[in-house]
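Only one chain comes next, encoded as structure tokens, the form predicted on its own.
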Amino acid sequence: MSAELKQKLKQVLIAELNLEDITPEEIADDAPLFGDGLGLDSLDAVELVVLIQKHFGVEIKDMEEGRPALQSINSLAAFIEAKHSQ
């Protein structure tokens, strides 16, 4: 997985979801995005789906596809790379 993609994902999350007092370096690649990790909620999940499509041209069609993809930066990067290679 590309470190560049993970870095861009972190920057997009911080900027677009208005995460204050956190830098991309402070987000672990394998930390959960929801709950105890970054603390995102269901509204953030909806916004994240839109952001992934806007910034990376990848559509998350439903929760079945989205739930595993939105676990962490690693899973999101893997999902985006897999979609781009199709």
Contents of the next structure:
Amino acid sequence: MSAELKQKLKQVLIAELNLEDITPEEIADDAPLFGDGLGLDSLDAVELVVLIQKHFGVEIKDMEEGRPALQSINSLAAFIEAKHSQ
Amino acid sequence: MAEQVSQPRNWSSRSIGAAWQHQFFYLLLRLGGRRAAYLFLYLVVGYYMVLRPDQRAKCAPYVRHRFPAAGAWMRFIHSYCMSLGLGRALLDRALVGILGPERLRIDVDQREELLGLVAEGRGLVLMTAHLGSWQAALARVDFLRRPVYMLMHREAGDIDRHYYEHQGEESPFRMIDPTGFLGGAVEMLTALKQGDIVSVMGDRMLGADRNSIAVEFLGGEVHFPYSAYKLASASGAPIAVLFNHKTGPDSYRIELVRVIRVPREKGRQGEEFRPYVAEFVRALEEYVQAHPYQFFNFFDLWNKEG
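Now show me the form predicted together with the partner chain; what you just gave was the form predicted on its own.
The next block holds the full complex; its first chain is the one shown before.
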């Protein structure tokens, strides 16, 4: 997976979700995005789906795609790369 | 102030009646129709109001705010009427399930406007509240000819039947569990993006949703959820505020009381959604003023602790 893509994902998350006091380096690639990890909630998930489409041109169409994709930076990056390669 | 509150829920979807009591009323409906069931309902509600102060207390917060000038006796009467209203709504719902939808006349106002909103193709958020017989009412929006997703959680041990369960039918709605993955938020967004309809309750926090904003309602601050407004903003879907009330022994009216449009890219903060939440709350307050015994909230909305 592209380190560049993961870095951009982290930057987008921090900027667009207004994550204060956190830098991209502090977000672990495999940390859970929701709950105990990054601490995002369901509203952030809505925002995230919109952001992924806006910044990466990739649409999460249903929960079958959404559930595995929205786990961590790693899973999101893998999802975006897979979509781009289709 | 918008805030994320940690709300220990002090309400339950579970019925206060035992299973046999439900069965008794279902039998009454089958054998004697609505009148027989209503007759017993007067007695049962009387029992709960006179001999079960814990149940009467559940009516108190709403009654106190809706009828601030009422004395003790009138508060008792209002509590009785409110509980009777709920009992009738539940019986009417069961009646539709047991004896068929033709036993209840449900008029829908502003049908064309609702069809126009769906035709926009950006999905539709149907925002309702705990008013009238909201489930039976929602069953009548089938004329919109789009799948309806309903955000609904059923607690373990809840014996109250939905109307379609009486005939063993499949739910006409596609259920989204607010206690599921990410509170069902992504499922709702997906449905809206498909142009489908998502029905939410605008007057109550559900599941793991902690996103609320305090708005004045009946003379006190109440936390209302704003997630649905965020969904509308993200998807571009209009919000149709759809309320209903009982108009006669066998009739209800569904009214489109507001269309709320939330601009896109409103951001994440609750304050962004205050005008839209306030618009819904104004509509709810007007409706509750007009139909005081059709609003069924038996927990303390005004309690900041919960």
